[in-house]
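Listed next as structure tokens is one chain, alone, in the form predicted on its own.
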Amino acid sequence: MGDATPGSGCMRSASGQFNVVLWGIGHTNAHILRQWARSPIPGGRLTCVSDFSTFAYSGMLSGVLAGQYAQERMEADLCRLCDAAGARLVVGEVIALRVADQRLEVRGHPPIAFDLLSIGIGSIPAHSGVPWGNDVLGFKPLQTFNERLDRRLREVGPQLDGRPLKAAVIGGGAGGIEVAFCLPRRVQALLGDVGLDLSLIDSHAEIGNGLHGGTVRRVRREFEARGVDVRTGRHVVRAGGGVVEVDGGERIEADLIIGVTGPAPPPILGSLGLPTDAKGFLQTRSTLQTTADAPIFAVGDTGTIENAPASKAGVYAVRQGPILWENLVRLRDGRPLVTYKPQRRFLKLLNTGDGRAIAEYIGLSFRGRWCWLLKDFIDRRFMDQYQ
């Protein structure tokens, strides 16, 4: 963590006071909203804009699925932690950012005005333009997720009439593997013994991209013995009204339709104004600043690092937390950012939804329950700080 040149400076409001805004509060403005209660910055105010008054940890999601926690584990009450911290919560859509005039626009509120502005508002399931029904469920927004899944699981349910349900899961990353894993538990809480049939589509060669071999062949052993029909190297060219079609024109039918495909740029990035890459993301310096001459951070998955690109992953954002607390405060003081440097290796867990888990480090794999205890303790730990 080195010195960098600072980007535009920061002038104070005409009142004298110093606007810090929050746009999404995901693992990285979280963490600001956490420090801030515990050591305001002096002369400051704080604004959280947020779409939901919660804040979801996607690290638990696939232990609600599993039964294992239930929804208010996964989530913090934004109104209680604004109220800690002595903040303002605007719970709205954001429709625009006024870069020169450092305002943001929120749907049925007044202008919201910034002296520095930290934009984390996630990234969307992608499907290059692949058009997707109504009936197929995305998993974000993770804070409707398990109420979108359970209303249409209800739907269906009646109309099996002894069949199994059949259910698609699109995407075989690390989240699409665990949403696989732990689907069956939710089904079975729900609709009880109902059979079901199982599909997991990926476009890549093989499974769990980024994953090492022997996790990939572990995740692999433990689908066969569940009887997950796993097909990889198959795209998905339309999905919806209960039926997944895949290049080569086969139709998988399904009843249920689950999208956890890798991360897209919310729409709104591509209309603020702002340097992105060239997926869309928004273009930041090493110190998490955007590359436009403004006092503007994107943090998450929302920003991409110019010529140090990682991949989307929870585990760099709240790693991220305290280099954007920093450089808040140095941006305010006019003082030089530190910069961020994305770890190179990190421990992945995934929940397999019955109380053991597979873990990767350094190459090595594992599995077991001690791996599931361990990722029970990390997330636990980690929501603690929230709740």
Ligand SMILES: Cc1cc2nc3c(=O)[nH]c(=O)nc-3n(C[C@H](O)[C@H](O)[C@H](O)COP(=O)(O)OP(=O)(O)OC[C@H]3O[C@@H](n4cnc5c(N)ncnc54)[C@H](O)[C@@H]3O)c2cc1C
Given for the second form:
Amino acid sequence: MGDATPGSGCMRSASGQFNVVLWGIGHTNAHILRQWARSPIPGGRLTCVSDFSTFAYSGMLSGVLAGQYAQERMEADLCRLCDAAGARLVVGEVIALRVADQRLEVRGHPPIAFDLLSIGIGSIPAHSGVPWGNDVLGFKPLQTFNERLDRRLREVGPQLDGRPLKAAVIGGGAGGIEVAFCLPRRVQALLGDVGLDLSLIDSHAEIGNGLHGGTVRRVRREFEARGVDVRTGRHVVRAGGGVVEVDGGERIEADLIIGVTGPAPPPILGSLGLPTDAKGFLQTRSTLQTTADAPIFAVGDTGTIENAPASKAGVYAVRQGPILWENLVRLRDGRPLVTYKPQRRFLKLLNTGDGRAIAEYIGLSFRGRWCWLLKDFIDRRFMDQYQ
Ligand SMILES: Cc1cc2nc3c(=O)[nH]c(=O)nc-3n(C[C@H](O)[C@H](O)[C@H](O)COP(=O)(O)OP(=O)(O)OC[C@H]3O[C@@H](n4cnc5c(N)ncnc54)[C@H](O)[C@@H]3O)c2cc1C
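How about the form predicted together with the named molecule, since we already have the form predicted on its own?
Then the entire complex follows, led off by the chain already shown.
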């Protein structure tokens, strides 16, 4: 927490109740729900609005792919969490936000009044206008990714006729790297002993954008040993219909195409009437409150702090949880808000899907079984809070 700055725009509803609405239950808003279950704000009412009745944890997705966890381990049941907190859960599609009236509109539901709103609907894979066919599996919604992947594998499996499955992962950031490491186990679990020709495609000159050179070298060595075809400096211009086409006309055939690009803002953010950054994420102060004069916060991937933009990562979203809780209470009491400072360094752990992981911390990288045990411990501990 940092310096205090004044909050703005909090008006108690006519009922005298303090209505807190969480739109999107991800890494940050889930903390509020948990905190509320422990010690609800007196006179407060909590409403959660979500597109799914579960919250899915991206950190464990690679482990589910690799068969290290069951699907349920990466999910938390929002009905149960809301029950425990005495909160109302509305599962549905938000169609509008009326900022001045402090109302959120959900299709087929009476408008939801709020005294404080926290928007944390995450991000979506970016493909900047590049057409993606229906057969391209995007990561979001995360809740349905494995189901969609399995369906696709069951479709293409019988057509292989003895030849290897061709798979292309678009996006060579940390997420795409983990998918490329862990996908083979899922393919094997579903299709048995088929061969797999796996390509990892990235527009940057090198994979692992944001990772340290030593980590990238370890990742490269591992891919080489596994025969993964890493194609860098390839800007995808079209994907779908069994082909990934990159600029220059190169065509990579693939039975399975997975897009792990991003993050980009969910389109609805552009229609809310709230200030956005150049990419379209909601602009916030360092208190996480949007720069609009309204009691609205934007957290996790959804928000970008003006003058201090950090990359979008779950570790930041998690650390914002306690700050959001503090500011929610302070805004209600009319006290100055506290500020959030993104940590400069954090531990990065990449699951290699074979009972080991690659770790990076302050420029040093490691690889081994202990790295996986550490990742497993951290991820289990995080999800245990919600399961
Ligand atoms: C494969 C992969 C692996 C990753 N691994 C890591 C990692 O190891 N470490 C790390 O720090 N970061 C990781 N990330 C990044 C991390 O997932 C995000 O930064 C993080 O999820 C952001 O948290 P959030 O709460 O903003 O959004 P989310 O966790 O995405 O939560 C948003 C929630 O809002 C809901 N929602 C979405 N749209 C709507 C809507 N319109 N209405 C209602 N609800 C909605 C969603 O269902 C979801 O529950 C990974 C990303 C990917 C794709």
